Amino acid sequence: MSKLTSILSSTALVGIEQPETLRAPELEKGVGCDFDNYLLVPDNTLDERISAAKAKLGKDVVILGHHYQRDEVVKFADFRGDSLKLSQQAAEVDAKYVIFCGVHFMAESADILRRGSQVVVLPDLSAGCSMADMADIGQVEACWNELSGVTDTKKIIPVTYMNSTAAIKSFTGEQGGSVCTSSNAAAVMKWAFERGEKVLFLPDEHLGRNTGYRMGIPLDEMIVWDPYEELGGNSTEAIAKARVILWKGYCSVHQRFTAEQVARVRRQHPGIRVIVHAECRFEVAQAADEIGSTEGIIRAIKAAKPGTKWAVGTEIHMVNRLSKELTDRQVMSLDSSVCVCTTMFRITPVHLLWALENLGAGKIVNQISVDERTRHFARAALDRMLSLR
């Protein structure tokens, strides 16, 4: 077994099938331009080689770094932000190559929104998203078929979170629905209710519930659809009453935060303000002072007065970065045991170097390419959202 195969085996995503291009037999045949050799690159030479490889490509490459990415990778990013913002920024530049230091669904979104012949590269194909993978296209189509047997699906508008696969975005677009982000979910759901009686919200139940409740929708008019249960685990009566059907999915990072942690940090730091991501559980969102998207959290803390204290319920790399940048206020994680986005953490400086040097040698590795039909309907769903902004 090669060193790379061993590493991938030891860090495999539990319960998530790996992409065909990542399976051991292909890796051992040398697919990916000898990535194994890069495992031997001395750590003290990585920064220099990455900088040189990036400089060689010049304006032909743009590197995108998500807020949750590790510091030693994100420092090379030309743009830093959330997934939609980064995809839009990449489409506005003339670069031939877009290297997305994020996760798979983000690179797919960049490919959907890309300009002309731009090529999107994900440095490590195993950088997935547990939430996005909780909504399999086959399960969603089965859900739609089941719903059609008990209600009029023409009156259901699907809304999918940006954190979903291209296939789910495409399904949403084909059924007349829209994509949303954590910052505009309420606006998109309002748009959906102007066109139908119910919303099927994919794939994050917490974002859907938090948004719906803040819009005035009672909890008993929001049900959870479990794809492993008949009718999602609901009665026909419950489906008929429901205004929002929440897919049973969640972010593995934000799911960890609890209302008990909020109470504890308030006891330990009197006067502290608690801000959490909208993907957190309902009881956590209710206990916090504010909820928001990644960009919303950053804006809120940067706009706060010097000397204020903040406990933040989101991924630890972003929290630590805010703490280092805003030294005139105290910023800490709500979870003292640390919350890392383990799938995004898979992208290392070695992966970035490998992708850059191969591009410099005229070899494209780990290209993310969405087929034209999927792109068409996914783009329709994205355009509906963007038209609301």
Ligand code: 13P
Second form
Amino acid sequence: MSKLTSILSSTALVGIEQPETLRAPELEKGVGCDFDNYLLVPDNTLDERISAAKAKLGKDVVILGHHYQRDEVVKFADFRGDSLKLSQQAAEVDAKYVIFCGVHFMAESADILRRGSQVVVLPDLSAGCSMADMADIGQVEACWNELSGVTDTKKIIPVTYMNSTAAIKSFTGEQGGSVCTSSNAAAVMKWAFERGEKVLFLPDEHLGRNTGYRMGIPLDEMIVWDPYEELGGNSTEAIAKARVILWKGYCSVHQRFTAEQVARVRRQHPGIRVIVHAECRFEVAQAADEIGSTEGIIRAIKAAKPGTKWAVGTEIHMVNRLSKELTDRQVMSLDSSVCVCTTMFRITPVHLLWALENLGAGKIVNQISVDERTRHFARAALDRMLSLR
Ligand code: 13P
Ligand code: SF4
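Starting from the form predicted on its own above, please write out the structure of the form predicted in complex with this ligand.
Below is the entire complex, every chain and molecule, led by the chain shown above.
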């Protein structure tokens, strides 16, 4: 994607503060100003300017980078990780500014966990997550109301995947539930079953099913809740029998992987190990040798013997990076067509530079700010997860 295309697609999310015009003296020097002016920054000067802007801010800034970020961005991250590792990092850093090179729900989580007056910045506000958008708070509240008509909701513990909006995390916290990530979903589900009889798992159907099944819950005790159907498309009997109620949401990147691809790669590369992200469909997770979070996938491949071959079912930037870094083993994508998370890809070096130089000029741009009430209960749900470490 060209710099211009990426920038033109950067339409802001509704209800989020938009960048304002800079009035700092640096403006006159051409440093820190409206984003459009950054379209003219020559590519070959970006690295140097980003490094200089970061150095100018010193300890005041920390850059967090998710594993799916492009190389040109993630190389500037002080901390790189999966959602769990980055949320732990966000809760621990004491820099004035946290620049989150990831997607919107991650930056929101960092703001929920921030210390005091720390400021969290998402370099491009259009870096959302289609999965998180699949559970709207109105729909989840309606689901809870419908459930209360047919079962005792005091016995249902909501568990929401990190990939959800702050409003959903807040709902979960208020109802006594917890956040989870793909690294700790089983531990959080176990925690939930120690407190209730059923789990409402939001918003990723596949992570919920893969986790529940590995914990020994039969498939027919896990039902899917379709927010567009009455009672989620279930009978009262099915709801009574269910132990896990899976929200009908998914990741468009991970849902592309198929069991046929697993069979094909095994035919083409006898002895290859297949490892997929826990957001993949049930049949893909079943066909793979291992499933895990992004961090778990990296750990498994790094721990493997040199000479081993790996087919990886996750976002392509991470797979390509592993393939480049681990030259003594063969790492390839499970899908030969490119599997890119287009929203992660929206964070470009230009956005990072723009955010850094504005901060250096005393101007906060693209701040992610969760309101106090939402923050209170969302924090409770995140703290429950973090206490399970
Ligand atoms: P991880 O928690 O494994 O980093 O996953 C986040 C994500 O969005 C995967 O699609
Ligand atoms: Fe969301 Fe999927 Fe992108 Fe992860 S890979 S951020 S779940 S759209």
